[in-house]
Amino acid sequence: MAKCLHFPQCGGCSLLNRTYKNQLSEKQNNLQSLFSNWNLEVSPIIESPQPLFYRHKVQLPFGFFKRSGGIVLGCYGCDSHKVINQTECVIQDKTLSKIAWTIREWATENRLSVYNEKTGTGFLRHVLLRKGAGTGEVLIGLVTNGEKPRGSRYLAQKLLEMTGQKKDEFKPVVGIVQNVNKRQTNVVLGEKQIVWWGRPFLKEKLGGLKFKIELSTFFQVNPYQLPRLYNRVLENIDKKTKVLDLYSGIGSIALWISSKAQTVLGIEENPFSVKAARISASVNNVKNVSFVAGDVAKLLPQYINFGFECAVVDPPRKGLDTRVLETVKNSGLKTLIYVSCNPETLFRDMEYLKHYYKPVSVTGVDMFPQTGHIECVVVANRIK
């Protein structure tokens, strides 16, 4: 069992008081119970090769402690919006944790104000850090309740000094990016970004493939487990099949399965992700993938009957739009591979399709050790 002085007050982890073996057993039982009426055996959960210090994306809110008058930074407490002032974490990448705590010190030394949810005032809202596991590159994101401040060049240089960036032996940071979010909302990122220093993306390598990752683009937080998740998809793709990749993000699944498929078409709403996907396809010299930008529900009817035999879907936690389900239901797709970080919405959506697609396998992939979350892959075949 891992130990952290913030457990159980911190909302970042919920299973630290269990051994990893017991966590897997509990998740396996939960999946078996959820899918019990499907009359098939849930495959053993694919365990993470690194159950600690695996998170290569860190997103932490700022807070203010009135008694000491100090800035705090950390996860929200369980069932609250009180920020736990983080001084250790057993699931975040160690380098990212050190940089996060340095940013807290930097904000304090430079007397920067912190966002207040009740009044809508204050400058700093969140820290968002990303690290490339295959390259070591780090991108620093500062989500703010205001435009570019005066002295941002000085602030950037000061932050670089404090993170050790100017030392020859330690130069992981490739960019400092300000994301402007003035809305009174729980949504973390705004639409406007300002580069303070360096570049607005990091480079990542995964299984021989190269990717470009920005603050707003989706990429799984556990790179050690990611090849196992993608291989579970790959092994269910028939050779020379035309595949749709829905909610394709930066094209990681599309590129991963491209060696086996005849062609892959990705559909993704985030234009930044589509741009990054196209760049990755070019950089990796993959010729049989293409990407279109737009709402999946709106675009899918235009493409689904162009000879596609298989669809891979990896939607947000809320699951599939009813319009997407209707389009899939009335299509000629032979195989549906559903990747989900929310087994409950996956189950709901597959129940919607149960007279048209029969699940043949369910596999849990533990992308989030020490938490109650589980990634899941369901493969279903068209009922003839």
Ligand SMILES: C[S@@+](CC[C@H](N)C(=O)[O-])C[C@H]1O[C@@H](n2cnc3c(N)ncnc32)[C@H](O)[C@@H]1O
Given for the second form:
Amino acid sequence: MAKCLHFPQCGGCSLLNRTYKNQLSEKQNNLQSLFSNWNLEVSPIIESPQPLFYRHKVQLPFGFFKRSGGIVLGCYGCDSHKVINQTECVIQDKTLSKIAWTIREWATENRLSVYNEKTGTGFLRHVLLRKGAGTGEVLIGLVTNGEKPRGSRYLAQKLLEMTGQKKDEFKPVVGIVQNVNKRQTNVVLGEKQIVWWGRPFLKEKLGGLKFKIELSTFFQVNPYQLPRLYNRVLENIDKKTKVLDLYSGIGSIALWISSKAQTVLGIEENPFSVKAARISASVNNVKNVSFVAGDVAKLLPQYINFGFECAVVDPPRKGLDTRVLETVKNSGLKTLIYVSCNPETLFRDMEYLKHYYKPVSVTGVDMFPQTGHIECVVVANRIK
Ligand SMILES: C[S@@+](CC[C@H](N)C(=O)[O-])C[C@H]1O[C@@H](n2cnc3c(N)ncnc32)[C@H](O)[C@@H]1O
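Please move on to the form predicted in complex with the named molecule, as the form predicted alone is already shown.
All chains and molecules follow, beginning with the one already shown.
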């Protein structure tokens, strides 16, 4: 059992007081009971090779002490919007934690102000850090309520100095990017990006493939477990078939299955992700994948009749739009592989399709140890 001085106040890890084995059996039981009316045995959950220090994406809000105004940085408390002043975290990658706590010191030393949700004033909103597990590269993101500050070049140099980048032989930071978000909203990222130093993306290398990751593009947070999740998809792709990869992000699933499929078409709405996916296809010399940018609900009716036999869907937590479900229902797709970080919406969607697709396997993949979250892969075959 891992220990953290912020447990149980911190909202990050609700299962920290349980052994990993115990967490896995609880998740397995939850899936079995959620899918109980499907009359099939849920496959044994795939455990994470690294149950601690696995998160390669860190997103933390800034806050401040009411009396002193001192800067606070950390997760929100459980069931609250109060920021915990974290000094340790047992699920974040250790390098990223070190950099996060250094950013708090840097903000304090440079007297930067912190955003106040109630008044809409103050500068710093969130820290967003990403790391490539296969390359070690780190991208630093600072989400701010305001434009480029005066002296941003000096601030960037100070931050590089404080993170050890100037003296250490190993220099992980490849970029410092400011993201401007002036809206009074819970959505973390704004539209505008300003590069203070370096480049606005990091390179990642996993499973023999190279990827390009930016602040705003989706990539699984647990790189140790990612190959096991994608291999579960790969195992269920029939050789030389035409596959759709819906909600394709930076093309990671499309590229992963490209050696087995005949062709893969990815559909993704984030234009930065689509651009990154096309670059990765070219860098990895993969010729049988292509990507289109746009809303799956709008684009799928145009592409569904191009002879695709299988669709991999990996939507956000809210699951599939009814328009997508209707298109899939009326399609000629023989196999549906549904990947989801929210088993409840996955279940809802598969129930919608139950007269058309029969689930033949359900597998939990523990992408988020120490937390109550679980990733799930359901494979379903067309029945009529
Ligand atoms: C859970 S991520 C999956 C990404 C990718 N399959 C992967 O494994 O990294 C969901 C993706 O869906 C995209 N997305 C969300 N809503 C969408 C929509 N209506 N149409 C197309 N893409 C959408 C997001 O930008 C995000 O990249």
